[in-house]
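Form predicted alone, single chain, as structure tokens, below.
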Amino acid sequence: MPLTIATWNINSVRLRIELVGKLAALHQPDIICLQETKCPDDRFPLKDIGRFGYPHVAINGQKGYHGVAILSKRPFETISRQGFCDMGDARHIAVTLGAGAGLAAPLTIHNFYIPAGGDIPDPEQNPKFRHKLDFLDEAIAWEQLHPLAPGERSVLVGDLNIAPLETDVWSHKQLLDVVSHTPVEVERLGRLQAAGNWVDVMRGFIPPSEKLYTWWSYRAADWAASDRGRRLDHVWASPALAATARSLAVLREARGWERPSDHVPVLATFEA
């Protein structure tokens, strides 16, 4: 059975409530998990993302800054929430999704946003970046806890704020000082890939020779004729689950959609 996820930086979800429903009725996607909510839990909309078709919603928000959600057609078995660098910060979701949801086997959803880390790609003078190089630390050791078991499927996406390879980024010459593709960050990047075993399942598609963005800076006065994007959200897979891939999109379409975010989904099919 097919089972299509969708993860998108939504960057205000009442703000761009339209958006979520023109995703839906565009791709249907199984599963849309949102970062950059900006929501508190009690003022999500639950009514729209029910209209869409979506009546199984983990959320886990705060009023006007980062939060994430996943929406689901199929029932959840499980939610979870994960704290980082006990700043209270909305970042992580998970759920589990099994038999009521018709899957053979349980798959385990991770939802996350990674924190940005300002302008300036120095934990001394910038306590932006350094929030963001602990938030990686403490996430690599909470990787390291829970190590997954051979044969078990899970899923990590979402904005993870970091472009790591040459072809994330428009240039790399011109963006190793520029924050999410410095040096410190993209180590640290591999390490938590590394440290949860988990596959690229986007460059297991389009090949890491080729150029691929998710982002777009809302500062171009024309974003798709200088297209300097980077790739900042991704689909990591574990071993057993990124087998099974079916199919990748990069909605590109997305960011020239009305007040659009500067992100735009991603879509991965897996046989579920």
Given for the second form:
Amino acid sequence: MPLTIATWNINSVRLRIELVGKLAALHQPDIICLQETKCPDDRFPLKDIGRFGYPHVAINGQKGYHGVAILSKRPFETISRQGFCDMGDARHIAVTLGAGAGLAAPLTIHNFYIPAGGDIPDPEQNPKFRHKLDFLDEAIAWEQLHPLAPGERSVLVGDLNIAPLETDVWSHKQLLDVVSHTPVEVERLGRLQAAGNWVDVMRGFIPPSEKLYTWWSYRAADWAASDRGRRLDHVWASPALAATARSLAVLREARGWERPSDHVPVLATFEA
DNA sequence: ATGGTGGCACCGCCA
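Switching from the form predicted alone: structure of the form predicted together with the DNA?
Now the full complex is given, and it begins with the chain already shown.
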């Protein structure tokens, strides 16, 4: 049975709840992982999400900033939330699906919102960049402590706020000193991926020679014409699950929807 | 060459 997982930085789930409905109506993903929900848990729009066909919702939110959630057509067996850097930030949630979800073998989904890191790419001058690097270091250590079992089926998705490849940004040269594409971040993201033995599912379908973006700034006069994007959103899978990947889509057109998020949804389908 | 937009909270912060 195919299982489609979407990841989307929604930039306020309450403001853009009808766009979540649009994604659900158009693509019917089994699972929708959201970041930047900017919503306290007791104000999460559960009724609307139920109306869209997602009765199972795992949330880790806070007032005003950050926040992640997993919406699902199928029930969860477990829900967990990992804190990083002792900041109290809501930046991670994980669920497992099992027999109750109609799966032959369990599947774990990690949903991350890695810190953006501010403007100045210097950890001495900019505490937000320091925090981003520290967050990555902690996540690497956490991966090393929790290695994947052989054959384990897991995905790690989310807004990782780093565009690692030269083709993940509109200009490698011009962005080398811009937070999201600096060598120190890219190196850490690579170590995070290696520590978890994660496979980059997006680049398994779209070769690294091709430009690929999931985010376009709000500040461009015409985002599509200038097309100065970055691939900040990612879908990583364990080797066992990656071997079952069937399709991958970046919904570029969602950047042109009414009152859009600055990120677009990424959808991955597995034969789960 | 600089500033451009957007959301939320609350008149600044974060992206």
